[in-house]
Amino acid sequence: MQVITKAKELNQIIKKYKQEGKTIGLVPTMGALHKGHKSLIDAARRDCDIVVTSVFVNPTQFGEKEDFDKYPRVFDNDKEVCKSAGCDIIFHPAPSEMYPEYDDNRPLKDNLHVKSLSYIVKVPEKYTNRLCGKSRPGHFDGVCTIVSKLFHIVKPDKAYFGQKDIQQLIIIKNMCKNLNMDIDIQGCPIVREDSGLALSSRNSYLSEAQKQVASSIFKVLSNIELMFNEGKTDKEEVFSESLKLLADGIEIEYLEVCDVNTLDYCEKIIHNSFVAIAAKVGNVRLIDNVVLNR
């Protein structure tokens, strides 16, 4: 397995791979690595001859208020993970090397205006004005900046996202649509912990009674399934049965159903909709969701 920093050196190694034919998946993430990356990566093992992954913490992602300088690195813990799952390369570059304005000798918060100097591939507001997007402006436009980056980079016929994230999978699909991007973008399953809790790198600024507290975000989902493959459409009925089953201690942001192909918002429960929700467990913001098909 490789570690490469440099965009140029990767780009060289990946047209010599594509002059070979073989296929080439890419794994974007922002490091912390834990089973459900490890998935998206056995995944791409499957399916492609050279394996990819990126090891990356975006800095035109984050807004002013939110956890970058935070963020877990552990970049020794990423490579045993990668190295367990088949990676064939990790590509972990420094923020100079994504961003040609980025000063990385300033303290990481201070970096954070490169948004306003770089160039941002813009993401129609009607993806961004809900879920996710409504609480973090510019946000989608920091995601799909460095998403095409590494695309441009790595050039991949395959490229892996979780379910986990759906707002951010939709955004991605429907900007290689209308960019024209030749990439088979693949959304794969959540994994979970044992409670129900959804693997997530933020998982670990959580205790284990917070946790435990978390995992009833995954009951309340459940219930939202459950209820709709016994035919309850009505979303007002349904949330809020299910909104019982969550515990004390949880502050909700958002609870919604939207069509799974446009982000567009559902009056009722349907099928080809998913269920997605945010929350707050202390200061630590959670998301998750559920594809309801029947």
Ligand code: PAF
Given for the second form:
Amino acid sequence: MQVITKAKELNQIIKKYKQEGKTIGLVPTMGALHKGHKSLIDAARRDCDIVVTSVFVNPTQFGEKEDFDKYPRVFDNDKEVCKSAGCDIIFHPAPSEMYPEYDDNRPLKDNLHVKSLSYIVKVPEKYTNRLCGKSRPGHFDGVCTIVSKLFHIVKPDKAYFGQKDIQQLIIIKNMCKNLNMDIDIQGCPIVREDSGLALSSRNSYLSEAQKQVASSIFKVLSNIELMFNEGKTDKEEVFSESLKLLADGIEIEYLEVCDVNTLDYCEKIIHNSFVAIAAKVGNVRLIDNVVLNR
Ligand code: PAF
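Give me the form predicted together with the named molecule now, not the form predicted alone.
Whole complex next, starting from this chain.
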């Protein structure tokens, strides 16, 4: 497994593989890799000749008050996870490699101004004025900017994203359609702890007791799915019944039902919709969802 830090070098390596007719799979990550990320690398390994995992904490998708400086950076562990999953190349650039205006010598938080100095992909408001976009202005512009940059550098045939970040997944799929990017976007199932808590790099901020509390989010979503499968579609009824399973100490930011392709809000819980939740346990913001198909 190679670790590459320079975009040009990776470009050359990929060019050679492409000339040999090899297919390329990309798994974009911000590191702090867990079993959820490993499942993405596993999927890429099954589908593609060459697997590239990027490990990069992307400044342009963080707000001023968010955790860019605290986000876990554990590259040695990430290397182990990638190696054990059979990844071929890790792309681990310095921030200044991805954003020329970034100063690697300045404290992390002092560099968030790169957002206003960089070329940024603008996601249409109809995708960002809801769910996580409401409380994280500019977040999806930052995500699409870095994902586009990675697509230009790696030129993957397929790219793998977790369904846990379902709004991100839908936005990226639509970006590819809209910007004529010929890349097959694969959404991979959410990986959970035994308790049902969806795996997330930010779970490392939670105490064991908080994790227990947070696992009730999955109980709520499972009950919503159960009621939907029993034929109940009225969201007021289904949500109020299911929320009885939410543990004390969780503050809900949103609980919404949206179309799985367009992100449009749905009046009722319907086939091909998803129910998404964002909630805070202490200071830790968690998201989860369930896709409903009947
Ligand atoms: O899902 C993530 O970890 C990030 O948003 C991504 C797609 C790697 C872009 O930085």
